[in-house]
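Read the single chain below, which is given as structure tokens and is the form predicted alone.
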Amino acid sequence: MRFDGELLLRGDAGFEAARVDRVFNRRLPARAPAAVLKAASEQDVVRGVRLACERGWQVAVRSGGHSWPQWSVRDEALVLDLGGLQELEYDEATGVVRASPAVKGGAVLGPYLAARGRFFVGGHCPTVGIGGFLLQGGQGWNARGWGWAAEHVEAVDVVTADGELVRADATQNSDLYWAARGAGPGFFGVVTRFHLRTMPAPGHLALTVQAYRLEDFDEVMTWLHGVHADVADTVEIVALTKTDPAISTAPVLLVTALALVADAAEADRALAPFRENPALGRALLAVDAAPTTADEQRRRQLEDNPEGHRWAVDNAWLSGPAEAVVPAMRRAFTTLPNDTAFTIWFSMAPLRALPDMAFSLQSEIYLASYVPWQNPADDARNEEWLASVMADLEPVTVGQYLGDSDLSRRQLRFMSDDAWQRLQRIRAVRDPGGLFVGHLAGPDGPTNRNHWEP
């Protein structure tokens, strides 16, 4: 079979540099695929699967390889890399934009729509492919007012498991619609196109910025824990504990407000919550409304993801009155084994309704720790930290989002239970042979389930 791209056999050279070309987290596996077929056109992905079939292995997937426990990698698959796909049109009339999933997010797909005029809700890290970030349900930019990305996605071009290539929408082929919007790696098919909702770029950006100790953490969380609720929607708010050396040489607690808005009166008036923080006279550092720009949240974005390093990374939605969550997260906030390590606070409240969709699963606060580091010796110790504090939050723990998950090592809910028998019914009819890989989870699968809970 012909190619416009690359197949490369397990053995060929150059295999094993395809086997985690830019898979991000550098802790990397063992696992070993079959072969990896590095797509130049949306026809090698055609093909691919076709092939795959042929000769009996399963396929996986690789968008923009920020996957932490890098779902693409998988033994005795086909790889396909979309890493080569890098569409972008923009249509004025609809102001729906079509993209590849390996077209990164911030550093690309930003900047393309903000030349436009335009804004779509994507990840944070810049460097994130909207890919496996849109699967998965997409936390991006002002989730808590805007809605999750998968939201915004209007129509998927998918290769299914009888290798043909299909629009799904909410008229046509709607099940895959419905399952592209929040199954993750557990999609049965491979989105080669997807077609997403675009708004108008916001008229100012305005940042709120307040650094406390450590020993300030109970009484600053528990206030927010209260507060955030009543925040209007056009601000992300997000706390964070990190080692910043321009602020102090121990780690401090950062209060972070972000307003997209029309311009700097509203972004005042928004901000203004912030302003009444029971903690802000011993603040080591305090930002107020202080205009910024997307390019620079980005930046900063960077700085905190670095690329090269090993990473572990794991997160819940938390759900609970603050005398209770404020204790159970105190850990992971004040104990990081690191000075890269960083535990964020992101708020959701007030909940919005989800639609019809996959993704199922949220609370009003999520919780995510993030671990990077570079000896290998360090592993087993920044891995039994982050297990430790993980455990910690399980009486106040509703579940996980897929994105900042890793189901081999710890297995809980990520979506509704009636969202994934439906899942599982969809797969059943649309990929009965098991081609595509599903999650990678324990030896007995996904569970669905907190694996404390019976």
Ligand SMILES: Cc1cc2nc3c(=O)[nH]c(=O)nc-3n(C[C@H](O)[C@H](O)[C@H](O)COP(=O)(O)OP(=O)(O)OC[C@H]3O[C@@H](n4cnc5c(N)ncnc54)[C@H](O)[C@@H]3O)c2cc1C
Contents of the next structure:
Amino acid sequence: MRFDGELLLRGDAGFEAARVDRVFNRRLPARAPAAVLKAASEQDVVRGVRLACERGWQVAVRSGGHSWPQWSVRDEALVLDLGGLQELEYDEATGVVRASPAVKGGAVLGPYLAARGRFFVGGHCPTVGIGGFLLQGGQGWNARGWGWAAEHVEAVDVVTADGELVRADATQNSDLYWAARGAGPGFFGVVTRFHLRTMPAPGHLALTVQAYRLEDFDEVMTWLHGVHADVADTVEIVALTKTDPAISTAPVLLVTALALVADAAEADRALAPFRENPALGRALLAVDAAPTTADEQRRRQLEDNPEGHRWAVDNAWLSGPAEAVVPAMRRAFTTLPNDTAFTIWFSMAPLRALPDMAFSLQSEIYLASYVPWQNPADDARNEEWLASVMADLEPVTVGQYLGDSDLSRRQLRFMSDDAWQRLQRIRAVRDPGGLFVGHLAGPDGPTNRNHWEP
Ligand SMILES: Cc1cc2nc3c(=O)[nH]c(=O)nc-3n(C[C@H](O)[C@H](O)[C@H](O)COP(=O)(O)OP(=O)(O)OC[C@H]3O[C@@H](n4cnc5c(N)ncnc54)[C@H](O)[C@@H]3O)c2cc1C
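If the structure you just shared is the form predicted alone, then what does the corresponding form predicted in complex with the named molecule look like?
Full assembly next; the chain just shown is listed first.
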């Protein structure tokens, strides 16, 4: 079979680079694909799926390569690497942008739309591909106010398990459209193009930042727990602990609130609740409604998420009163294992109802811990720290978000039961032979169950 791009079989020169060079997490898995196809056209994707059928390979897909557990590197599969597809086209009449899955949400799509006065709720780290991000739900800028990025998907173009290229939206192939908004790596098709609804670019961005010593963690987080649902829905609220040498040599707790609004006066009003923080007098740093830009925010994200590192990441959707949630979170925030690790608390309150799509599990509070390091000798220590702080959270955990999860290490619920059953039913019709690799999980496969529950 002829390809516009390049097919590399295991054992070929260049195969190892094709296997992992575009993978962000450098704690590389040993998993051995049968081949990698560096697709250069949509037709290559169709041919790739057909080739896999002929050879009896499964199919794994790579868009941006940012999956923490390297979901695109799968044993005995054909890896369809979509990095060579970089279509981007905005339609002024509809406000819809067409984009290839490997387009980087922040580094490419964001500036492209900004130049046209438009905005898409892309991921925080500029280099994440929109493919994996959108398929698993997509927690983009101001998700608490503007919803999951998948809610802004108008349609997807998909190569199905029988090698056909189809459009899926609310009126045609609606089962695929439903699944493409939340199935994540469990999706049974290759998305070759997203059609995304954009919004007018916010006229003004303003940032409030307050830095506290970790001794103030309980007081500050208890206060935040009580007020975050009442903050205007134009404000993204993130509390995190990290080491920031510009503030202190010890890790600090940062309360950040980013208003994405029309003008400075609206920002001032939207950020006013943060001036009521009872610990404000003890803040090591307090910035109030300072004008900022999307570019500046993306730069900050790049600094926090350095390339070339080994990473361990995990997360939990939390629910409960402050008296239960704050102590359960304490060690995740106050015992970071190194000076590049960070833990975030991301407000999703008040919870918005979700449309009918595969993404179906969330709570008011998202917690995730991110540990980068470089020396393999630190692997076990960092893994153990992560496992132990996530164990502390179990009494207040309702499930997890696929984007920061590794089901092969820890199984949690990531969808509603109804959505999980519906996904299996659609998969049985769309991919009866199991061509697509599906969720990477332990020996029993994905369970969509919190591992401590019966
Ligand atoms: C530094 C960093 C920051 C992050 N920040 C955020 C954030 O702010 N918000 C958030 O929600 N997530 C975030 N994530 C998580 C990230 O969104 C997921 O890891 C996502 O899967 C990455 O998408 P990708 O296309 O880059 O990854 P890939 O590794 O290329 O894809 C992951 C998997 O998704 C599926 N997939 C991808 N593309 C396709 C396709 N075209 N067709 C079919 N299946 C496909 C495949 O199973 C694939 O293996 C972050 C990750 C990193 C590393």
